[in-house]
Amino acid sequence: MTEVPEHLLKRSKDRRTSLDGGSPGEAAAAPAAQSAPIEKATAAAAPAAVVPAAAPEPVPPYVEAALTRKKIPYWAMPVLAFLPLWAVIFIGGLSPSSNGEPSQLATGQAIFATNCAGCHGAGGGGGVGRVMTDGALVATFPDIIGQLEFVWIGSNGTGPAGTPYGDPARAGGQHKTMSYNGNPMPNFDKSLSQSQLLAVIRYEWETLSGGKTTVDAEGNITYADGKPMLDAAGELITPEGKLLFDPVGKLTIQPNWTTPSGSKS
């Protein structure tokens, strides 16, 4: 087999190119030109590198708790708005007196909760003992000194079972000892001081039953004419300054059912 010289092959190639209407340089550039769009398309079609998303930062426990806990319902908003006013009213009624000691009403409330609520109910609504609310107590004792005597000596000190007590003009008649479920009213002359007795009776008579009272500059109950009901030793006294109770605990003056002592007529 005879080998064709290189210059002859080149000549033949150039001849074919000239017959096709192009130059040898253009023939060489054609493949490169054809490959360029393909390379660009390939580069354009190549997807961008995906950058992995950063992991979310952990939520602090106190933030998560705030986001998940139950919110206050809308209907509760008016109730919450009223609470500050209620607090002012409550504190104003039971705040300490000017000398820093608990007020007379606050003392009476504490004594009631300890000694009286078990029978008469926490709010005076009754139970083993009689109802005190809605004016019931004031209807029986329009003059507060009558209630002071009854609580001081109790049913047994008032008289045998069936003994009337309280206002003789009470609608429905007077109450009688041992007439409420057969239960006696205990006496408190051995367990309370007279100043404590006045405090708890005032709380029952004024706060629970709605009686109208007269008070002095210290917020302590007085007689209707402004005279004190306690002397310097904490003993109950009459408007004239004499002891209110005799040695057995009975009143030394008669209650004035028409113009109650301790209240404004």
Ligand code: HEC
Second form
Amino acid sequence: MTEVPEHLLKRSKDRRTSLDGGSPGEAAAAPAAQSAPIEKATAAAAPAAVVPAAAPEPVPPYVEAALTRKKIPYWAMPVLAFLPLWAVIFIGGLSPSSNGEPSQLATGQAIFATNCAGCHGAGGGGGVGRVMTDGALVATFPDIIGQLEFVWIGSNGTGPAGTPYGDPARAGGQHKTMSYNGNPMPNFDKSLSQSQLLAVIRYEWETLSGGKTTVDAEGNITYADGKPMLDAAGELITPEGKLLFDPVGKLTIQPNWTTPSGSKS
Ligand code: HEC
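Having looked at the form predicted alone, could you now put up the form predicted in complex with the ligand?
Every component of the complex follows; first up is the chain already shown.
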């Protein structure tokens, strides 16, 4: 058996290696050599790969702002601290009177809208019932207590058709019942309380007709001398404190027709 010289074996082996890309013996080293370029490629591709990966769940700017800002700004602390107090003041400001109930005039306006506007017009301009604007009611009733009586008992309670009512010296002539269009003014002594009557009469006489009134600290109408027109039970009283109406609803004191404005007795 002929011996193949060692150097020839080596040359042959080198030749094979150069032809087939390496022997199994060198294959273990080849991946290591090849992995370097692959890692390089991955590293080069990495920045591009990170951006598409982040795209599916971007952090919205408002979320980011919510996560990074202070939870309550320092300037808002006193604002928040006084918020309850402001709420009380604000709600109190909505209610015209101190006890939280609507003012007398607001009550009167609501009663007018429900009970009177249908005949006298939404703004008192007249209709089935008489005109109330431009001083008309103040002319008929220079003393507001006369109007209280007329509305309490109505045309029929005042007397038969043609009964005069209100100021006898009324400019343009004293009014007589059933003289406007033949219809009676209904009586309201069954459907309104006396304090409700006062509220709606005040609204008509003052707001719609322009009469001048005197009011107390709560904004409720008084007699011209400041005496109350209602007692603690809500009944109409005279300046002397007696009931203003007798059992059939007629005045217990004479109206002062000569007082051009305000309610005097
Ligand atoms: C059903 C229709 C009707 C309703 C509702 C009505 N009125 Fe009248 N009102 C009249 C008529 C009609 C007259 C005229 C009466 C007459 O000539 O006898 C009148 C007259 C009056 C007068 C007299 C005015 C003047 O200058 O002579 C007053 C005050 C008055 N009404 C107030 C009221 C008030 C307050 C209410 C609501 C609480 C009311 N009226 C609801 C029909 C109505």
